[in-house]
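Given next, in C-alpha cells, is a single chain: the form predicted on its own.
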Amino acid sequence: MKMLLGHEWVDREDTIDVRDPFDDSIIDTVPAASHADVETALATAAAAKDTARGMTTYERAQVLNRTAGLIADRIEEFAETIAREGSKTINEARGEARRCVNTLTIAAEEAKRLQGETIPFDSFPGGEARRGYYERVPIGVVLAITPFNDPLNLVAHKLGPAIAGGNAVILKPATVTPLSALKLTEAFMEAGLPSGVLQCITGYGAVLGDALVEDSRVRMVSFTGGVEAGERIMSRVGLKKIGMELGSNSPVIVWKDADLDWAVETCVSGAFWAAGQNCIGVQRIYIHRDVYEQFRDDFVKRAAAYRTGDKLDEATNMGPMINEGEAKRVERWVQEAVDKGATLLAGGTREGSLVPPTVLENVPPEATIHYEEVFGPAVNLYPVDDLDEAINAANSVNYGLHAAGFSNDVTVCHRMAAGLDCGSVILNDSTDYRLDSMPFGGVKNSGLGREGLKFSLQEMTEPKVICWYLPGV
C-alpha cells in the first residue's frame, strides 16, 4: 500500500515488508519514509490547519459519520486486515472493527457538543460593564502515534477527536502493522476529508519519532505505547500538549463472597485476549485463600483448554504474539520467574511466535513477570487473607490504568474502588472492558491524561476567552 503524504498517495524505492505473524508470509509492503517525508507532512499539516479549522462543526460531523458508515459497509474487509497484520483473531478483529464504527460516529456527536461558556466578568469590581464568554478552538497540528495491538480502533480514537475539533492531524502507525491505519486513512478520504487535513506517514519510528515529535509546527503528540518510548518523547517533545497512554500491570482481586464462574471466566478473557497483547488485559489475580484453590484449579482448566493457531480460522481461541522475539522474550520472562521459585501451572512453552496461555502462581516480587508488563499471554496467581493487603500488593507496582474487583459486598466493592490506584476500576467484571466514550487513561508509568472520544477532545482543543467592554451597559 502506498502512504498518504502531502495530497497524494505516494509510494518509495525503500520499502518495508508486513509480515503475518502466524506464519512470517509477507501481506503487503509499505514505503518506508525519509526524513524529507517528515518535512512534507509537517510542511502541509501546518498549512492545512486552517482548511481543518474553517470545517463547519456539521462538515466534521458528516466526515465522521460517513466514514464510519463505510467501515460497517466492509467490516469483514477491516477484520480481515487487522487479523492478517496483527495477533488477533478473526472473530477478535471483527470486535474491534466493530467498535472503530462505534469510535468514530461517538466523535461524531461530541463534534456537535464542543461548547463553551459565558463568564461572569462583573464578579470582579470593575468588570460591571464587561460581558463575554468562551468558547473551543482547535489547537493546530496534531501528531498521532499508535501502537501495534489496536491497530485500527486505537488510531480512530486518535484521528476521530482530532478531526472533530478542527485539527489538522499527522498520523504515525506502528511500523508492522500499519495496513489497518492505511485503510482508515483511504475510507476518511473517500468520506470527504479535505487534502492535506490527514496525512498518514509510514515507516520507522527510529528513522521518523524524533524529528515528528520534536518540530514546533506540532502542537500535540497523541502516544499510545510502551514506557521507555514515551519517556525518550517526553525528553524531545518541547512546549507542546502531550497525551500518553503507556500500557499497565493490571491486578484483579477475587473475594471470597465472588461469583467464581464468572470471574473465572472473564479473567481467563481477560488475560489472554490479543494474546495478552492488552494495555489492560488482566496480570496480577489477588485471590481470597478460602476460595483460592478452586479458582485456580478452574482457572488453569479454562486457559488450557484454549486453541491457539490460524488466526482466521473461525475456532481459533488466541492467535500467535507479534512476532517471535516478543514471543521469546515472554517466555524469557517465565523461565526466570520459575528459577526464582514460581510454579508453573500451564502454558510457558512457544513454538514460533505462538505462546499458550500461560498460568503461574507462587510468583516471587523481584520477578520481571511481577511488577513489569508482560503485554503477553500470560497470568499470575496470588492467594491472600486480607482486603487492605489485597489492594496494597494491587498498587504494588509503578502502573495504574486499570484495576478490577470481584464481590458480592457492596461494602467490600467500595473499599476496593476507593483504595484501588488506577484510572478505572471494574467492579464484578475483568480489567478488560472499556467503554470507547468513557475517560481512559492511567495515574504512575501508565501515562498522561485521558482519552476516550469528549475527553481526547477536550484536550485536542483550547479554550478562547472572548470579552466586551461595553460602557453604559
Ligand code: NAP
The other form holds:
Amino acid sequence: MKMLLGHEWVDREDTIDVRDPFDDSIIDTVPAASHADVETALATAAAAKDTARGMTTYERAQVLNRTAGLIADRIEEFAETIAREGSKTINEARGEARRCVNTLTIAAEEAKRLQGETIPFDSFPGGEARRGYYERVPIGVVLAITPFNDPLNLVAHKLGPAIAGGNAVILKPATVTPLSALKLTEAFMEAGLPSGVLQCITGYGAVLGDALVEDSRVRMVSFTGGVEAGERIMSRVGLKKIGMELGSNSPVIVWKDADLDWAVETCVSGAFWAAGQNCIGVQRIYIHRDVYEQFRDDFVKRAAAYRTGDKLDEATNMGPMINEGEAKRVERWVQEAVDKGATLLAGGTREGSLVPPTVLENVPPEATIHYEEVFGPAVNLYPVDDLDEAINAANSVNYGLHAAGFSNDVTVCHRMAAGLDCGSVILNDSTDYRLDSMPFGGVKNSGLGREGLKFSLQEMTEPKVICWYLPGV
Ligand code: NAP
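Following the display of the form predicted on its own, present the structure of the form predicted in complex with this ligand.
First the chain shown before, then all remaining chains and molecules of the complex.
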C-alpha cells in the first residue's frame, strides 16, 4: 500500500515488507518514509490545522459517522487485514473491527458534547462589568504513534478524538502492522475529511521518531506502546502535551467464595486473547489457597484445550506471536523462571512464532516473567491466604493499568477496589475488559493520562477564555 503524505498517496523506492506472522509470507509492502518525508508531513499538518479548526462540529461528526459506516459495511475486509498482518484470529479481528465502528461513533457523539461554560467574573470585586465564558478549541497538530497489537481500534482511539476536536493529525502506525491504519486513513478520506488534515506515514519509529516528536509544530504526542519507546519519547518531546498509554502486567485475585467456573473461563480468555499480546491481558493470578488446586486444574485443562494455528481458520482459538523473535523471548523468560524454581504446568514450548498457552506456578519474584510485562501467552498462578497479602502482591510490580478481583462478598470486593493500585479495577471479570468510552490508562509505568473518547478529546483540546468588559451592564 502507499502512504498518505502531504495531499497524496505516495510510494517510495525504499519499502518495508509486511509479513503474516503465522508463516512469514509477505502480504504487502509499504514505503519507508525518509526524514524529508517527515518534514513534508510536519509542514502539511501545520498548514492544515486551520482547515481542521475550520470544520464545524457538524462536519467533524459527519466525517466520523461516515467513516464508522464505511468500516461497518466492510467488517470482513478490515477483520481479514487485522488478522493477516497481526496476531489475532479472524474472530478476534472481527471483534476489533466492530469496536472500531463503536469508537468512531462515540467520537462523533463526543464532538457534539464538547462544551465550555460561563465564568462568574463577578465573583471577585472589580469583575462586576465583566461577562464571559470558555470554549474548548483544537490544540493544532497531534502526532499519533500506535502499536501492533490492536492495529485498527487503537488507531481509531487517536484519530477519532483528534478529528472530533478539530486537529490536524500525523499518524505513525507500528511498522509490523501498518495496513489496518492505512485502510482506516483511506476510509477517512473517502468519508470526506479535507485533504491534509490526516496523514499516515509508514516507517521505523527508531529512525523517524525523534524528528517527529521533537518538532515544535506538533502540539501533542499521543503515544501507545512499550515503556522503552515511551521513555525515549518523553526524553525528547520538549514543551508539548503528552499522552502515554504503556504496558502492564495485570494481576487478578480470585477469592474463595468466587464463582470459580466463571473465573477460570474468563481468566483463560483474558490471558490468551491475541496470544497474550494485550496491554490488559491477565498475567498473574492470586488464588485463595482453599480453592487453589481446583482453579489451577480447571485452568490448565482449559488452556491445554486451546487450538493454536492459522488465524484465518474459524476453529483457531489463538494465533501466533507477532514474530519469531518475540516467541523466543517468551520461551526464554519461561525457561528462566523454571531455572529459578517455577513449575511449568502447560505450554512452554515453541514452534516458529506459535507459543501454546503457557501456565506456571511457584514463580519466584526474581523471575522476569513475574515482574515484567510478558506480552505473550503465559500466565503465573500463586496461592494466597490473606486478602491484604494478595492485594500487596498484586501491587508489587511497577505497572498498574487494569487489575481484577473475583468474590461474591461485597466487602471483599470493596477492599480489592480500594486497594488495587491501577487505572481500572474490574470486579467479577478478568482484567481484559474495556468499554471504549470509559477512561482508560494507568499508573506507574503503565502511563500518563487517559484515553476513552471523552477523555482524549479533553486532552486534544484546550480551554480558551472569552471575557468581555461591558461597563454599564
Ligand atoms: P513499541 O515497540 O513501543 O512501538 C510502538 C510504536 O512506537 C510503534 O509505532 C513504533 O514504531 C514506535 N516507536 C518505536 N520507537 C520509537 C521512537 N524512538 N520514537 C517514536 N516512536 C517510536 O510497542 P509495540 O511492540 O508495537 O506494542 C506493544 C506495547 O504496547 C506493549 O508494551 C503494550 O502493553 C503496549 N500497549 C499499550 C496499550 C495501552 O493502551 N496502554 C495498548 C496496546 C499496547 P516501529 O513499529 O517502527 O518500531
